[in-house]
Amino acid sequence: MAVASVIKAQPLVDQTLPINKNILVVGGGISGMTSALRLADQGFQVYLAEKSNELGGVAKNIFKTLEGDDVQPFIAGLISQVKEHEYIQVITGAIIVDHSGMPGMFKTGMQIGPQMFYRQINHGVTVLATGAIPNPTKEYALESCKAVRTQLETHKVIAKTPDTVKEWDNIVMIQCVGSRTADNPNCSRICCQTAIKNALAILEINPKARIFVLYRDMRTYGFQEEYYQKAREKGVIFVKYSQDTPPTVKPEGEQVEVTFTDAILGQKITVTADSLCLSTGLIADNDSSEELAMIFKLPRTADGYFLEDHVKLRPVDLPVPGFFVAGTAHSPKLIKESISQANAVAARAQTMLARDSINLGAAAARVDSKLCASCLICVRTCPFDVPFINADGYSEIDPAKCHGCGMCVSECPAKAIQLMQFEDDKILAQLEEIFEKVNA
């Protein structure tokens, strides 16, 4: 059989393609601003879009981290050096609308401005740091009490109007708001940092102040557990409250009414709070995301981030090669955790970009035009959207497109269609080699 194959052997090409070395990083916030200077500081033309008008992304709402490093510094000495570099373009107010190419010679199209002119980039590799958003809950009379804000909002009264904390006595957090549950069951792992932070910010400035934390469970990973015990030293009292008993709140003026049931005593207690602050943490942002999947045909979890290749072996590749994310838009991570991701990402993009052409190998398919009968089935049945009828009237297959699957060639009713290294007269010769052997 393996002769009979090589007797009708074809010699066979590999296509090649050179490779775009443009690289288009899509938003703008810590992660992608800093895959973007790493790859723009190696020498690669960079396009960061960003669909807002500012770049930043939600740390642009961060004043300090836990360890106490100051943010807003960092963020706008970043700023400053995107907006700088020569290889760097900056472009605002992107909407991507379509995508098209593969591997090393990308064609995205986006709109921008509020006129929504149309540009489209020519690039090989796709970075994706489209962030995620604050959980937009209501729970807890969030919206209609004064006294009950975001822990967000509470770190940036802190930060801003110190005066005011001063004035508290009572402050009440609630972890887990709208996460670990049916809608949203993802931990947004920021949530138990960001209440040890606030917590001893409060009582940086208000050393009398009585800080209840009401949790289901306290995650303060890896070293952020030295700064727990340092809350439990400093009197902030923790309170462990169980999911079917979730505590319960009631406006009071100004004030706010938290009853929680603590299990050492065994019994309820009110705390009449001058501050709620809500624990809500981050979700992925569904409308952006999904759209954006749908366009560059990329899967995401089933809470809406978006899904890398292989957890351990490629834990910063997306499984469409040439895509790569960082940052919240994989999943909710520290500023640390994401510049880390930021630029293990620009170090898997450079691994592609280092070549200057791209093998798509020599196994795509070939139509014979003379059989050709312009049926369209080989049209309507790639996967790909590959075949079309060109203007002399029959089907014609990019070999730099196809992929190499055979689904046009098992289709076609003319048998017009060849995939390369599996033509029909190297199958039959196999067959009828077994055929003669049988029947002798």
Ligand SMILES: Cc1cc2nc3c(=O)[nH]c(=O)nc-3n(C[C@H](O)[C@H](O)[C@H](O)COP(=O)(O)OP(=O)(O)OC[C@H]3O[C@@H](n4cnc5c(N)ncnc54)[C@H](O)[C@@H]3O)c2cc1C
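Given the structure is predicted, the values throughout are model-derived calculations rather than measurements. Rigid core: the largest C-alpha set superposing within 1.5 Å between the two forms. Numbering follows the first chain given and starts at 1. Compared with the form predicted in complex with this ligand:
In the core-superposed comparison between the two forms, K370 has its Cα shifted by at least 2 Å.
After superposition on the rigid core, the Cα atom of D41 is displaced by less than 2 Å between the two forms. With the core held fixed, the Cα of K21 is displaced between the two forms by less than 2 Å.
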Contents of the next structure:
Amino acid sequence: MAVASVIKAQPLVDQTLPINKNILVVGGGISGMTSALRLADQGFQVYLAEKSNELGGVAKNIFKTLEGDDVQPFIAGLISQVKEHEYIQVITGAIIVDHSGMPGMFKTGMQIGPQMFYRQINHGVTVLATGAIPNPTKEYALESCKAVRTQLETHKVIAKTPDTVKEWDNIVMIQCVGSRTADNPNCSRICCQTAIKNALAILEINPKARIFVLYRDMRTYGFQEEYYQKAREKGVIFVKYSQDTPPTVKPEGEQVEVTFTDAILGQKITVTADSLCLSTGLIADNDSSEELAMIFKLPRTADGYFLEDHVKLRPVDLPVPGFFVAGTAHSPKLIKESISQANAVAARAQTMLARDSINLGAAAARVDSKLCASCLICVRTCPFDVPFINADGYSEIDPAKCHGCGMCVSECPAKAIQLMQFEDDKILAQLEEIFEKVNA
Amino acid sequence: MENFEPVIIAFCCHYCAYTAADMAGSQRLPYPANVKIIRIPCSGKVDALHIIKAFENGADGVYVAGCLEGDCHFKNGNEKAARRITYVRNYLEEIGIESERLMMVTMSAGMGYRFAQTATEITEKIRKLGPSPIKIAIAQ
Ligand SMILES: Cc1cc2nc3c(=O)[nH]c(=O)nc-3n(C[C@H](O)[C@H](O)[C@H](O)COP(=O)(O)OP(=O)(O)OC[C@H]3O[C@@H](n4cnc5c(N)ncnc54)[C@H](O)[C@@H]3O)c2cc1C
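Mind giving me the form predicted in complex with this ligand, seeing as the form predicted on its own was just shown?
Whole complex next, starting from this chain.
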């Protein structure tokens, strides 16, 4: 089939356009700041647009990683480097409102600050690093009982008020809260290691504490496995529950009663916990990502994350040339994974920025003036108003402006237009080939 | 025509259904081999001619898979495609081919599951309809 179409292929000329070497980074979390710094260090002008009033993103609420690294000094360092960099302009309170132009020369408009004053930025590369948000689920008496917290809140208690942790005798953690459910089938990826991180930190402060982790599947991928082992050695009790019979929770004054079925004992166990920690994970910020996807015309996954052009071949590229994605805007990730991806984006973007022109491929429509009847159908059909009737009285399509959709081709009654790379004879050759096999 | 295996042509838009097919692959979702995919840059590029040629050659079913409403990469190619499909369906009825054999479906690039499910459902639907009148005529 493919061969039949290649036989009909004609020599093509790539369209090249000059490239504007400015970069727009949307989102000022760890990923956005990392990409911005890498690119600015190479001497490119970066505009970093952040929706909120400060940089840092979700990681501002994380104090330590599983490996024990301090996150806050790292973020503070990133923020000051970004703010002081001569090639980075930080725009906080920025809401992206419009976008136009073509690859290599984009124009993005935003409304800034409480006055909503409008500003337009010209850029050739766009990095989307808009992150994800803590899952706002309210299961298991999270709102009504003080002893119930998310893992993020627990992490804060451990870091800020360790004396509270000394008073906890029994701690229960429930995994997969609001993740891997019918409403949100996605795995949040970070929760297994977060539970282990918090459990080990609790035992560090209060070695006598009894910790139960109620899980559906533990996935401490890579070297995280060592910490899982360590947690088991230190006596953390891991109990599997099934999605059909989740633990039940009953607030009891300052404490909370958690009842679950132990598969080995085959019976129900009730623990009166001083703290119940829910691994609520993260979800895509649907409002934000849906709006950006509409403005920039980018695809998203069913869960609302931005979808890369190809999982294996182009993992940080988006389908529009010059668009890249980094961090949790793409899928749930640990901080170090977000940083790796942000660095990958900077490297990919530089392969474009190192050149003076951008290569757009050859898929542009071409008019055969001998066949053209100047009926104006293409002029009316084109969603981008590219075809025009030239001085000779025939339709003409500027290949540099053509987006390559082929709508004029299918509408043209005289068949005077062909879309290069997708010519009619190539499509028909594929059809013929399929049926040659089938009908043989 | 015993052991009838329908042949179905799927014109898939590069920005949605074609990527969704990739997604179905990486999610290890099976779909019937009866569906033969032809990649196009936009569902609005599918010509009435291509559809008719597919039937003429013996296709039992044809579908055009474009982006979700409002999501077209080129503004409105999917709407244009839907209108054209309605037109060609009427034409098919006129020449004695069941219009159910031609369909327009929409999905987004992330919908690997929907791609596999659509391919399976359409194959089953066409299998029930039986071989297309043209295919029967070719066989005789
Ligand atoms: C609950 C939770 C717990 C976590 N625990 C851990 C952990 O223990 N260990 C670990 O390594 N990682 C953990 N992570 C993951 C870690 O937080 C992320 O990997 C990292 O913060 C991702 O950074 P980011 O820059 O990609 O996104 P974010 O930090 O989310 O930053 C995105 C930024 O973009 C901005 N933004 C959003 N929309 C727009 C818009 N439309 N326009 C402009 N700006 C916008 C946001 O305001 C934000 O500042 C956790 C995440 C969550 C949610």
